[in-house]
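Take a look at this one chain, the form predicted on its own, written out in structure tokens.
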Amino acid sequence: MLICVVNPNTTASMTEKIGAAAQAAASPGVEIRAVNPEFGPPSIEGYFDEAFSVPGLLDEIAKAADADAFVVACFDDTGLDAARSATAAPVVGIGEAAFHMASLIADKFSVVTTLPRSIAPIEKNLIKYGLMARCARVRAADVPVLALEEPGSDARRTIEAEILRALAEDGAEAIVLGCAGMTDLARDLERKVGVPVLDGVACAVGLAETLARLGLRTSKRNAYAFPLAKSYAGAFARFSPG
């Protein structure tokens, strides 16, 4: 089985970290291919970056026709619906996966993300997925995404402090890390704070693997039907719907 994990930003060091976490979460014999686009933003922080990252995401999906399943490794689930329209293989977003997993092991969970501008997209996704009532609060540690890639950064300590505030103030029983760049922090933070800390990359790989193993495919009736045949110009010209 091959699972293609697409980091929709262009930062290769983050893709490498995401790929390592994805492979660690996969079952023996499952191959992980972690990729990122050649064009688009270096990080996804808010609606503007999301818009510019979707063409690159779809381009990577088009190039991985041999994959049995896909993971969209951006916590905002950037381009997730478009990705599901581009392939019949199952596509799992790390945000949606983490929310569902958290709801199975805790009555209430809090999300700790990077910047305040990411709170609104995450809250809107929780409403869309029907899980807002299970989320105690979406919090921002005020850490830029790329700070997670900087050696010697205070990002880890800042995120840990925000988690402790979530436990003290929100009544949270589990914590969801709200950025793919936090994937390597989950186990260490879990040991320190004493509650489940969920990494969306690992959650999404587990769900994608299960869907593929069960032979479940993305429905092509109505909402996720393949795009109508038409010519696409510019960098996206080689995309061929269906």
Contents of the next structure:
Number of protein chains: 6
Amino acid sequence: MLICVVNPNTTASMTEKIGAAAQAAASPGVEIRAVNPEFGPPSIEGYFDEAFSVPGLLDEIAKAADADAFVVACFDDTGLDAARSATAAPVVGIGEAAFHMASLIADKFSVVTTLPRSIAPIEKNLIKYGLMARCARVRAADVPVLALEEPGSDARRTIEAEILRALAEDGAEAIVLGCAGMTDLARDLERKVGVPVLDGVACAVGLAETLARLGLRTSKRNAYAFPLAKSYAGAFARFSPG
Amino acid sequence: MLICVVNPNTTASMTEKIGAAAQAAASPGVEIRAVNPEFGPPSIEGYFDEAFSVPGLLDEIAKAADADAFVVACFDDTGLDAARSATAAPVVGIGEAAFHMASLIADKFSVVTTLPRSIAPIEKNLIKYGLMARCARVRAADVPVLALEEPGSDARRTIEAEILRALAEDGAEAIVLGCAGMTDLARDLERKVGVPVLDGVACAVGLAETLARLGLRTSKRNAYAFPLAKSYAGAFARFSPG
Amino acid sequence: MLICVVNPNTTASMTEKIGAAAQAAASPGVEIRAVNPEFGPPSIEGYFDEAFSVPGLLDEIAKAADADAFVVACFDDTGLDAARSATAAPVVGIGEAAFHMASLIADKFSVVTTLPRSIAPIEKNLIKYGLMARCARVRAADVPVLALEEPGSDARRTIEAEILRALAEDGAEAIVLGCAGMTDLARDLERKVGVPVLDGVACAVGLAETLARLGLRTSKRNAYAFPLAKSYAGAFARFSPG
Amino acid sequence: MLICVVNPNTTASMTEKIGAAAQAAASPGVEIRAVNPEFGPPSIEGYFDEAFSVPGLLDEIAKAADADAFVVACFDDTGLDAARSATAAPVVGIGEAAFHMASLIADKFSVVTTLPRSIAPIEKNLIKYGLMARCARVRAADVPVLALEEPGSDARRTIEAEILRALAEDGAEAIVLGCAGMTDLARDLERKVGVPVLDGVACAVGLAETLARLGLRTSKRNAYAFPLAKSYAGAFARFSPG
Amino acid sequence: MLICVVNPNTTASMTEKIGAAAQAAASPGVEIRAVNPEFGPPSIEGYFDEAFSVPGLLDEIAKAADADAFVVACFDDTGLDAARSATAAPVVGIGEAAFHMASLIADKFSVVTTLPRSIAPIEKNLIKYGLMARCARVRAADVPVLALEEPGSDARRTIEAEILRALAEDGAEAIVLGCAGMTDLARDLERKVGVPVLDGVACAVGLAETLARLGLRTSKRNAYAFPLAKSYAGAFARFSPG
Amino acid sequence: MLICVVNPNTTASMTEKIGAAAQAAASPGVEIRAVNPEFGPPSIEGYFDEAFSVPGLLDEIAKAADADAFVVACFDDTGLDAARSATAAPVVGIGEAAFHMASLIADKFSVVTTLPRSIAPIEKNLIKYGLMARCARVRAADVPVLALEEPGSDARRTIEAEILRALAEDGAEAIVLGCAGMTDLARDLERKVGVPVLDGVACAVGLAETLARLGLRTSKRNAYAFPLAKSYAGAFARFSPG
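Return the structure block for the form predicted in complex with another copy of the chain; the form predicted on its own was the one displayed.
Below, the chain from earlier opens the complete complex, with every other chain and molecule after it.
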């Protein structure tokens, strides 16, 4: 089984880290292919960056026709609905994956993400998925995404402090890490804070693999129907079904 | 006052129709500039098409630095959140505009859109805005967007039939037309069906104009903060603040 | 175009202030007529006062048969549903107006009103309109309505302090002023606190004017149908259609 | 114990019928005093009529200072919040009473009311109370309120037919009769349709009596605080605490 | 009229206290029979204990075929849905009873329960009943259930302190005591804190008595239909309808 | 890895069928142990049967201390919260599993269950999980659970007909089969109806396996804390931690 994990930003070091986390989470015999678009923003911080990452993300999905399942490895689940329309293979976002898995092991969870501007997109996703009822609070540690890539930054300590506030103030029983770049922190933080700490990359690989193993594919009725044949004005030839 | 109305698809005849409707709705002294992107899909039918129209939409917003307000003239409110991040001028989507205005003149409204694949994006927007509580039902007349541009098509009759079903079955007290391409049908349909029929283009122009007149601009705190300075990998130079 | 702005309380100085704000917000060529009932309470603070202001409000609406649109200038949207039944002209409440407009420029807003007893009516309205999802919190500054009319009161400072708490604690991106008597404070407070501060009077005038310009009138199907012909026991002859 | 049941309309025959139903529902030793205002509409059908019935309703409450509890006997719970502010004695609306009691004996109930214009006020109340989650549907039998007072009208048959539709289509497990004028129909309809049929008058008397027996009185903190001392412009002297 | 009050735990001193509170709340002429199961946990603290108390609770209901109504006297409303299926007599849980009664005398209430593990079951019940909209917050005083039975424990003081926090922080207008073992504290706490303090036992007796007096019985359509005839594997012979 | 799948009813043929489906869904190397309680009802149809199956279910969980994860194989997720309290290993219900997985491949799904009395428990679970927003409708095919075990019954045809109604009337994009006894029908029905058809047993095995592989265990903070040491009155000695 081949799972294509698309990091929708263009920062290769992050793609590598995500790929390693994905492979570690996968069952024996599952191949992970971690990729990122050739064009687009180096990190996704808010709605504007999201918009410019989606065409590149869809480009990667079109290139990976041999994949059995896809993971969209941005915690905002950037372009997830469009990706589901582009393929019949199952597509799982790391944000939704973490929310669904957290709902299975805790009555209520809190999310700790990077910047305050990312709170609204995450809350809107939770409302869209129906899972806001299970989320105690979405919090931002005020750490830029790429600070997570810098050795020696105090990002990890800042995130841990925000998790402790979530436990003290929100009634949270589990913590969801709200950025793909935090994927390597989950285990260590879990040991420190004493409740489950969920990394979306691992959760999404597990769900994508399960969907593929069970033969569950994206419904093509209504919302995620294949795009109609039309020209995209020459700019994105790979996507023109016509 | 200048309002820039962006049709996010690339069909010029539709841009013209939208521009005429916008000008007709505007107060005296308000200038309407109707534009469409140079690249992207010719019509927006579902999540996949949305994804490819947003960069072009943002390109048009960046070009219109002199506008006092913007209207995004696709009923799915395509790219609306990203557009709000790109400018401090107010930005209004025609979908949200129609929902807000319908809420002021009716207890409950139904939406009649084009294809079944557009029902989910519209419902998700209504949930996101909070206004699902006011919407009796989102219906599709099963008419492709560009059929609305063809003289002699029976699109108008099919839409009218769907409206009558909405009145008979949904308890709707007003009807929202769910596509920018229906902008020229509202008045005539209202006369025929006997309840208010709302066109999002006119509603959005009214709201955009009002926001601009009152000096109300998009909040730059959190969700719609300006994009951080970063390179978009060369592909979209106009947007690179760095 | 004539917009009749009804202050449902009987305090003439407040009606004047509201009228001035309304005229300042209106487009050129729009005439504002600000009135208040001949009978009823001098200020509306809670459900009990609301009840006694509604007949007088409806009386003013009946007298203004020449108006193209109405504004109900009490932030609790006192009597709004009854007013919509009484006329086919559009009727806009200043509370709902501010909520709708704030939703167009911010992901989440907080409301700052006068007394704690007004929090429940405002929250219940937000739930009824569907817009509670967009409201971070309704707060009371504990300032009586008529203190806003007294020169030299420290009402303004108290309100500003409450706004700053809303920004620090609620994640609000915009502030809605929760009383018609605060209409003259919005601009100044906005400059001080650095996020949009919305005054319902200006918002409602903009929406009423837009509805009238677009020919959108209150639906007479079901909820807002004209009252049936019946005698109101002699007490309110002006309203007896029979 | 004295329970004052206020029919907020001015139709004496309806007050008598309500009084008889209330007395039949009360425990031994509970005295029922059924009254109606001296002024106001003869029936309450929609928001406009509601507005004119509330001052008279509050007048009756002020006159009955010796009552241990009050019942507001209009299914729209007209003026309920204002009534709760006017007295510390418990006040129960017949609409809310029926919703709460139905929730104790059925997973889901449907409401059958009189005219289509009453659906919206009832739905809005259900949303406000939180109990919309338990209501399958609000239906109108299209029977005017006063037709229920006419001997020989086919109102009863029309209502029964609507109940049967509710059972067939809504999944309802109980039926709430949506008008005080239907109080004498409940028992007979229950026998015919085979599920519990609830009359709000009986339910409200039971709840009011229980609140009074347990010494539970309306909270005077915030929402239902006593009105502040102010003049009501001479028109309603009885209510001026000053 | 006979009301059977089942304390679903096996602590006889608690059953006695509950029985006394129930009799004090009942109308003259209403007989209270307070019982507890022969087997099961001595207190119910969380989901696990709930599971083991339900068969015994249903056993007590089966034994009391002469009861006109039942009260389930655990604040988690343990086994309530199963109990409703087991009999046509009305069954009222003390949790739901307190929530419904509090909704009649306050806009918003807070719940103060025993242990943190009980917060989730109570919140889930509030969501299920639809009444979460009326609840400001569910709080735990961190007092074990049986500490309420120990003379000289400081449970009462701890609970009072938590109530004062609820008033200061939640905007609550009434307090619901979240454990059957607190039934004897309500009156005294109400005097101290100045808002209504509700005990579920008294509320449930009042509602059960009212349902029985009005002839309202559990609907046997769908959710609460009688169990189908089947063998329960010999273990619970009393419940086998076959 | 060992996954213990507990069928909470006592029908061995159903346990066998469930075990086979579970093994077919599991990854290579995952061992499935399918068990059922020694005591309890032969099928679970409604709240009453649920109550009597939970002690036996918890007994099986206590016996399987070597399991890495548990599946509760009744679609009502019977006793799921209690099971989560009883062990730190992850526990997944087949109802919740199907809802979560359906949410990953379809915008909206409908559920087709056995008897009308099971609709309410399923709807209440959906509300509790937060996923009602994704469910178009819960339908009953009116097929008793054990009819699914009888060769030659027309249960399969009746279920297929109900699925077709769900597609025609609900706007569903996927179908969730609402009973563990339908586990062998999913593949065949999916081929016939052309949209994904989900079996909860397979979904739950996938999720349980994923949780175990990722080291995600039930949070022991608050809701699912281990039971406190107490005697269960001798009746269920195996569960007495004391």
